[in-house]
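Only one chain is shown below, in structure tokens, and it's the form predicted alone.
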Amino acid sequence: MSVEANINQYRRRFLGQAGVATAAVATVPLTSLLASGSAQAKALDEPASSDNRWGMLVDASKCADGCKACVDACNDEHGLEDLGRPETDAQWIRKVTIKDKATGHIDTLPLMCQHCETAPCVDVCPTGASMRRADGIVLVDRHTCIGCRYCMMACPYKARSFVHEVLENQVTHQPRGKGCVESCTLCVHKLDAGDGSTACSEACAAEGHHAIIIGDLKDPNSDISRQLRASPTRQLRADLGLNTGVRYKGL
């Protein structure tokens, strides 16, 4: 049977069971959902709510050229190993350099999943493994992912990685598996625990740069909302109309 036929068969089976799965998800304990990569609650007794939208603000003017503190912290937090193979190693956050062709001005900034409101990865996923929580966090259910990598092709930010090999020494809060696609989770395990931060933002602050801020975009009193009101910011590829949860200023 061809790969396409396998995917279509899996999709029909998945859609046939979707009604049952949707009805059941509200009763599944948080620990089980975290293990499958599809956490639906901020706490055991508090479901994710559309009253909140988690987002990130990156100040490129404070992002130090050559600094990889955010990348290293993400790798440590989620058990991502640097095997010296950039073409296949998992990379949830990476540093990129942007040059203005007209002026020659250069900016350095971190790039990761943008947690889009209208996420292309979610739209093209044949099984529903790519999903967006009510509070705006985009995740991958590793139990449902069949490794077709459609989401990787659809993502305009090249923010997703594919696990090519069996993994060992994984961290308990972030199970990973061969044959699955993965990307930045906005440290959902920390946000759901009430930390209000991510590994990358903590590392950036520890370096004294404070270029990354995490917060609730729907809370007018949050630090991120106040800064968005105070300074011009932009979305990467705003022309796509994705309404990203990650915004940049200083570009």
The other form holds:
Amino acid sequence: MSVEANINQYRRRFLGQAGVATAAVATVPLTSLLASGSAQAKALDEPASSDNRWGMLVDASKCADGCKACVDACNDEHGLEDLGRPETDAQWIRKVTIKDKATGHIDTLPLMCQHCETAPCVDVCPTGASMRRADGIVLVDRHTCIGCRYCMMACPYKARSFVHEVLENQVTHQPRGKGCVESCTLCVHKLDAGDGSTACSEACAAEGHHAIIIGDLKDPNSDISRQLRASPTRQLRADLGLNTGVRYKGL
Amino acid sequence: MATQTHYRSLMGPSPGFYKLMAGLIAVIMLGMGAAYYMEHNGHWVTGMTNQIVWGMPHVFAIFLIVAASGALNVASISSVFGRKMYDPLARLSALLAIALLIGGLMVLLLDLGRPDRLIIAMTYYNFKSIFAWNIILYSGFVGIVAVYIWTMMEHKMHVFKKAAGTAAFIWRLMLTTGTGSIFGFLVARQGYDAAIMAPMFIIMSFSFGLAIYILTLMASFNWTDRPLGDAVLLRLKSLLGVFVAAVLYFVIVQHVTNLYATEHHAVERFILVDGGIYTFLFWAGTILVGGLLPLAVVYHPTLGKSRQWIGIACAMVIAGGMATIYVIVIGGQAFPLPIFPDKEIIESSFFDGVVGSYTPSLPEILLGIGGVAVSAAVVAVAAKVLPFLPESLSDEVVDASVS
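Previous: the form predicted alone; requested now: the form predicted together with the partner chain:
In what comes next, the whole complex appears, and the chain from above leads the way.
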């Protein structure tokens, strides 16, 4: 056997073994992921459905002055660090205290991405990285965001943050990256896993306030749909006609 | 019988040219270094924040891109509107248009959070986004103007000159409409959200582009010892006067129409009365330095005939133009978003309801100036190797070519 034939034989054997190994490595995590999914969870390859529209109801009358449990929970859940630079630190949810100009009535409330049906951030994004899932959740695709910040110019709620620095110690379910824009994901990883809640709503409930309710706006029997039917609520900047997924009560 | 215009590249060894290039390359390297510093550390080292998301790089980039389309006007007057006198000026006009656009785009690209993802910007399009349209408009502009230059330089292509010039003219109007619409369509911010932004950007481009063109023409002819007569220069400076006046008109219309609606009184008060640096830049920059003073100079019976003063008027138009773009881009962001129009925000951790603060950082300014240097270097190198500049624009030559 010539030297060349020997090399070809080794090459074939090596490629064959490498192919088997690659297939094995690729299959293991997939099967383990499928096995660990909960009964209500959406499979990873299952697309979001327009049969649902995830939304949030904030009851400002129940939101406690001085409490920022929702903010802390969001920061913990998504690994948002306070770097002591408030002008550039990412804030996905914030507490705002407002006073009625005419009556002097004071309200305090959490403010975050309003998950608009016709989201200005989605319209202006040049690459389509800013996108709205079929179930109404507005997200940023971190693989195609080029960091132009046009979405931040367009958002009427100042809901988005730009990652101004190198990030370390990220949480695995929420990959982030320097130079990309980000905002509230409505805890999409929890909703997809079947939790039916977000970190902020759980924290608010744990404090006993229950000011934040998450649910499916298209399910007439969901708690959020019943509450929205029962009491008057409002959208922020309703004049823009964006049909927000986040509604406020008691304002 | 009109005589043929002779064009000549910058021939022979020229220490002046190499000194100019060395200077420009040094400035470009500083700009590249600044971009690397910002990308390596992240944007927290700049003056830009989550409140003021577009800063000094965008002021430079938008100014250069707006001026780019305006720089093409001289060529359009020649090819599209058939004014013979402008024929010898057309090649430099088209070259300057491409050069300014390249400089502006470079600044815009290097300020992205992820400039390494340029290929994504070129391959993923959201056609509802004005930014995406602009990517196509900008690349198309470079291509069409390059073809236009070819039709001007290649004798066999002359028959297509008018067609290419017309296509470039229409394309440049679309391009500036697109640039103005970046702001005009932002309904969320009260400083923008006005359809007048698109035509206002077009008229600003006429003015800024022509000012840069006149300065480039004077400098290149001076440095290469080519005669430049009064006939051309005085015609161009009078045209500049018309454009400057038109910009003032649009600025007045923009603010007066805004003042008609009560909901815009607060933002107008911010820009016109108590907005600090933005109010100062509006009145001192846009109105005085960029408007009234250059108008006074170009129409002054003696100053308007002085080359030095015409140059100063052009520089004032450019300085005023930068101030105008600064007030639009930064001032429009600094004014707080009306998230709760009927409420007063008394507490927020995210600077809601307060005027955003912004101080341009050195790297941002260096990147912007680097873009200007790129534009200048493109013009210098192109004029060195290709016949862009006429041998003479003396009054006798111009008279002979027009008659």
